[in-house]
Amino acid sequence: MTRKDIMNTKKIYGPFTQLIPMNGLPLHGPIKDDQLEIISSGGMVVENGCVLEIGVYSELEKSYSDTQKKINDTKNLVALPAFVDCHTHICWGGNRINDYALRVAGKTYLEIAAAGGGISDTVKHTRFASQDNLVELILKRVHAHIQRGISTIEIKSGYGLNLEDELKMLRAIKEANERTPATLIPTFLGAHIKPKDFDGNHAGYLEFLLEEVVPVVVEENLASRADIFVEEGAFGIEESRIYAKQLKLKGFDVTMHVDQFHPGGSRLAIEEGCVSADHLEFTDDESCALFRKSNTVAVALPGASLGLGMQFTPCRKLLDNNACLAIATDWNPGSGPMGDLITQAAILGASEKLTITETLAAITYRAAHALRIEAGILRKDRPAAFTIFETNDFRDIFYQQGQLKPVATVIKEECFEF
């Protein structure tokens, strides 16, 4: 990958066989493909890293005749908003190859965790890693995401599980964010599991987080989002409810890992007004119906389903119940080591019978809504973050299920060409 700086002047990008701005689409519920705006022979004018104007390239070329032109000599290019990965764990040390070997040999995720593998194994390696080492590992994974057309990446802590190492992780994410044009969104996940070396029960550990760790997170402005894993072997419904309420009082947006192996947690996430409920592989019909009147985003994580060899999130039912559906990678060393958003989204879409527009919405503006930011959309006066594929039909991106890679990703004032 080469990196080219873009000077703070106007530039016109195009012509694109198709330009997909993702404007004017609903935030909730199903989307038909004929609702998608496609600008043929499109172009985009960018000034100081922001979108100045979008339209037909030939008309923009006349209006901005003295503007520097970019990527105007290649046929059959498609431009879309850069993608948003709204759930990752890409700050970690070590690997979990042994876990994978045990899983494919028949052991379950919960059995492996109970035997000392799983999250606890990654905690050990992440605690051992220095902050500098974690920063470099994050940046390596961020660059891989940029090559996949992703410009906005949520990153969780949760492999430190004590004061020193949770703060180390969040500080590493903050430092990495200062060293990349991509937007990194930190989430405090101290409540991933209760660490084996904590002398107390689950409620006591959550109290420790609230009293000892959260104040420093707030003081250093390390995260404004917090997460908790609500599941057998992690944290129960009522202790998670108390924890979530306390975090909201402290000004955090709260999200939850729920329904990964058992139903019930999504009801809690909706009742507590969480910004998102993530995983949802075992969400039942009753819980799906609760999303109908909720602004809690349903985040599907097909990478975890593929990594664990288990069922997908019931995305079609969620959309038909008016949910705002996002799709993210869950990129982590254990259950979701692939980290390829397009491949995962395409496979999930085929399995769950999602329209291509529904799938695209789930990795752009709807994923951004799970983070409560505006991204995944191309609009005047907004940051110019878009990705470019060499094809004459944007549907080819999903048809090839991740094998068609971007030729460039533009993020604000920087262009990465591949």
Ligand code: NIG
The other form holds:
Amino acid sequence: MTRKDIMNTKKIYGPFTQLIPMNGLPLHGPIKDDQLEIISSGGMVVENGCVLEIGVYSELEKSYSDTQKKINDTKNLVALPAFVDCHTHICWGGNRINDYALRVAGKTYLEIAAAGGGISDTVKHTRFASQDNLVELILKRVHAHIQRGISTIEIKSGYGLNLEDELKMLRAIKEANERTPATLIPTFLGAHIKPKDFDGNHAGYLEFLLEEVVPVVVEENLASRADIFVEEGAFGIEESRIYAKQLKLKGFDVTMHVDQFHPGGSRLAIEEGCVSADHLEFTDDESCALFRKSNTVAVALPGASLGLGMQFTPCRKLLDNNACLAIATDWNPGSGPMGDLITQAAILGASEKLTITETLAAITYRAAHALRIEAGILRKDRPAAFTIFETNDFRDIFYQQGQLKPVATVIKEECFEF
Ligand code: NIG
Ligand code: FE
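One more: the block was the form predicted alone; return the form predicted in complex with the ligand.
Entire complex below, previous chain first.
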């Protein structure tokens, strides 16, 4: 059946042993498991890719008796909104197996970068790849994410680091977005590091980005979000502040990689009203407290902690300081090659003592808030992007720490069965 055939038909999905809409939960702070709405024997009526009604399946069946039924076998199924991965770098060429071998033998991420490995190595391979190559690589990784139950994926540039190759990356992300029902959200990360071949200092490179690259990004509508890596060996606090202010003036939502190895950057992200502050492995108590009155989403990236063998982001402390906490994979060839959101969120939740609902919120509607979009929630008139697991208890998804995989993910009326 083609996509056209199945559009415009009303369908009832279900019955689901449990249907979890993730509706009516707080955006900030701790969440107890008893706050989570669980619809037993639930169902969902979908029309034109949007939710028409959610409720008890047998009642929906009566009200919509002339409607096509989609799943009505006897298996125990749990349905939830499809997940949101709000921080990835899945547009890359090459690999960093060599870095990995050096790291496990004792070298640090920053030492490897200083010796010419790290991000610079991926820049070399990504510059070498054609736009078509990159589109194929992105789509392969997007498909792997759909199999993991993810329908919304943020993707950063940042391995081009010159006019031509940053644009190539963003154009590849745009083209990939047109070829998948998943939602791909591009972020301009020209300020990942200063490339080795740039003739000038860090401030000069940021000026070059603002004057030469950003205008084309705007003109071609390639991204409305921008990111900067604030860290030793990348960009300093004050130059990042100036850059962020300029980007905001140009209408960008700004996000930052901060506190990955040293504290200080998250304060800047909050002061500059960034939509999110990502990493936070080294965020100190003082910075955690700043999230209390902030709408900057705190994004933890356990895949980078696991990839680098480093401490996790202090998620419990951030939530107890009323932060809006999201969890994302940071899927990239260097620090986070794994890319498995559920495995990473489950391990982080166990280490940081997060309730299952807090972990679920962090990979659904709270992650969507980091992108300033509505997703990761099932409610009337909103897109029906959802994922289905074969189990009778949604907690099993985290209990099995990523070993329980979805049996299907439905996005824009396209049903991917696995
Ligand atoms: O989020 N820290 C900066 N950027 C990425 C890593 C990119 C890479 O190592 O290729 C991160 O960890
Ligand atoms: Fe990252």
